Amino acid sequence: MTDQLVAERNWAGNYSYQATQLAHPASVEELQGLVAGAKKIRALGSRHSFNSIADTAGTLVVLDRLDPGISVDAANMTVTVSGGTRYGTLAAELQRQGFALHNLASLPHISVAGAVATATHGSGDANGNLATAVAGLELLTADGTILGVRRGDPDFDGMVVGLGALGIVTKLTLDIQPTFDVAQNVFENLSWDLVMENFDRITSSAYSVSLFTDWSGETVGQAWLKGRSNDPSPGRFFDGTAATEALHPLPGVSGINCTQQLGVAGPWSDRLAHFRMEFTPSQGDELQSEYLIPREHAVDALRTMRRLSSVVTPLLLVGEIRTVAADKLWLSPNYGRDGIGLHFTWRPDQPAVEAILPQLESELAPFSARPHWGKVFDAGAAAIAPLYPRFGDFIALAERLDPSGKFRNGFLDRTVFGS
């Protein structure tokens, strides 16, 4: 089914898509026909990107009418799923069958293919981003044929975090594990001095740790600890105060929107994300940026951000600090290095946010900061390419799989292909 595209916007409302048509194919065969006949085409996921990465001058296809096709292979401990399926839907079905993914992002509302293509992540010193769970994928290439690849195949590591530049991902096969329970505890007002002195101890204190701050003052506002059921319960957490009611990272927003806290153990599928599937995640009308920095620069980067408080805090709803394990996916911001993510949830004032991004990125440049592909950032290809050892290999792969540039758009021309 194809419709004229009228006033289609992303989830946050800060971007209006420029595509001329919006298609909801009901089958892979219909999708193949759309791709083969298009001059320009891209896939649109759950619209949680804050920039134009998903847009095109031609047709946008949404895979929401394809069967989720969730198929568990217990012998090989994998699950195969349609690219348009949301993580919350997948997580609920895996939990029902007694299985789990290694991690979830803050929002369970995002599509599997979109999150993987942009290397979206959760937190945890030992946890890679969501793309690291990919064991195989099916990619619809420019001529409408399906290319299947698996971990270990040539160019597989370049195809997983593909930014939509290589084709449309119709299916993914992900690693799974037996289900596990998680208890989430929140502590308030940790002193910055102790955070700086004990950063490694803090981030390794639970399976997944997030620190929320607006970068001002002498304390970190909240620490969210998501511990597996066999982890010791944190009765105390440095000088933080244990929360006595469910909290939301954003001031003034009800904690009922968030996943269960107060140390009540429950399934991973209801704890590893920050927000509940049934509620609007985060603020809604907001902007987001994020930069991934090598772990060895963590404390220096935190000091830099505190020094920039007068610049960023007035525009900030909240910031989040997370940790992510290294991987070998060519365009993953965690390629070759353990890292920390500095996440910014901005007030919905795009001109003001865009005005400070060059300064913010300049201050973080000495730490080889890589921007999150799906969020708002200023850097172009000239600045980004030196940060990725396999950047040239990715461009060559894209030119081989999509020689006419059918899947390219203005975002990719600016940030990858350099024109």
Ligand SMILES: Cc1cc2nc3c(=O)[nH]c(=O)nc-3n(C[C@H](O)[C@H](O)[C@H](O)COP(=O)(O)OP(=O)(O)OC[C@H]3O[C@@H](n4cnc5c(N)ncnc54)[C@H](O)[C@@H]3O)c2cc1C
Given for the second form:
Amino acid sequence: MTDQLVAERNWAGNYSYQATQLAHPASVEELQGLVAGAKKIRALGSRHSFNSIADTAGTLVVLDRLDPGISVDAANMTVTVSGGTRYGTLAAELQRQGFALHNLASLPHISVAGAVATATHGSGDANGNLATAVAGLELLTADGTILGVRRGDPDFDGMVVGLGALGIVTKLTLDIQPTFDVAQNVFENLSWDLVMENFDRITSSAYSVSLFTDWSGETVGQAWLKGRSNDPSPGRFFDGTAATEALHPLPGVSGINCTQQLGVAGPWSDRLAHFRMEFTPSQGDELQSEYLIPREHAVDALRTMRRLSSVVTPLLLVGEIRTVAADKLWLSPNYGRDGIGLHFTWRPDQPAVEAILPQLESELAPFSARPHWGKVFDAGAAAIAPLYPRFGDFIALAERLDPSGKFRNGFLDRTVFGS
Ligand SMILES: Cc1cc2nc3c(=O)[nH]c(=O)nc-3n(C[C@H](O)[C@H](O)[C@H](O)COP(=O)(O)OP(=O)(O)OC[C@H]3O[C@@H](n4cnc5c(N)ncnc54)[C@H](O)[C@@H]3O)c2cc1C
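Let's compare: the form predicted alone is above, so bring in the form predicted in complex with this ligand.
Next comes the full complex, and the chain you just saw is listed first.
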């Protein structure tokens, strides 16, 4: 099924796709035909990126008509899914069968292939981003053939966080583990002084920890602790006060959109994301940026951000600080280094946000900050390339798998290929 694309937008509504057609193939064979015959083509996930990363001058394909095909291999502790499957759908089915993924992003609405392609992450000192769970994938390449690769194969580490530049991921195989329970506790108003002094203790105090702040004032607004049953019970949390009702990260917004809090233990699938599948995640009317910074610079980067409060706070709905474990995936912002994510949920004023990003990025540059591929950022290829030791290898891989540039777009030309 192919539609003319009329003013289709991304989730945030801040980007209109320029593609000329939107296709929803009903089978992998149909998709193969589309790819083989196209001059320009790319996959579109669930449209949750805030920039033009998914776009193409030709056809955008959405895998939503392919069967999710969720297939658990209990002997190898993996699950295989179709690329367009959303994490919410996968998580519910895994939980039903007694299994779990290691982590989720803040929202379950995103597609697995789209999230993996941009190295989307949740939080947790020991938790790699969602792409690190990929044990294998099937990649539909420019000539219409399918390449199956597994962890350990040559170039596998370059293919996982592929930015859609290498082909269309039709299937992914992800590591799973036995299901586990999570209890989520939220604390309010931790003093910045204590957070700075105890940053490592704070982020290691639960399986997944998020700090929410607008960078102004003397306190961090909220700390969200997602604990596995084997984490110590967080009765108190430094000088933070335990919330007595479900909270939303945004002050004054109802916590009804958010996953179960108040320490009530329950399945990982209903607690590891911040937002519930059946509601709009986050505010809905917003922009986002994020920078990944090596762990050793965490406290200095926090100091820098507090100093920049007069620049960022007026445009901010809320900021979030998370931790992510190092990995080996070439274009992952966590490549080779444990780190923190400094996330910004901005008011939906794109010109104003774009006006301050160069300053923000130059202040974070001494910390080798790598931008999140799916969010709003200013840096181009010249600034990004030196941050990634395997950047040249990725470009060579893309040129080998896609010699005619079928999957290239303006975003990749600006941020990767550098033309
Ligand atoms: C409210 C909200 C909350 C968010 N929270 C988080 C968070 O907690 N952590 C975080 O890290 N990010 C977060 N993000 C960002 C989001 O996770 C990423 O932008 C992610 O890439 C979106 O996935 P998608 O399925 O919407 O992909 P899209 O935005 O549609 O596409 C992203 C990229 O994936 C490629 N792609 C999609 N499908 C395929 C495929 N089958 N084969 C090959 N390439 C493909 C596209 O071509 C494109 O390059 C959030 C976004 C929103 C809107």
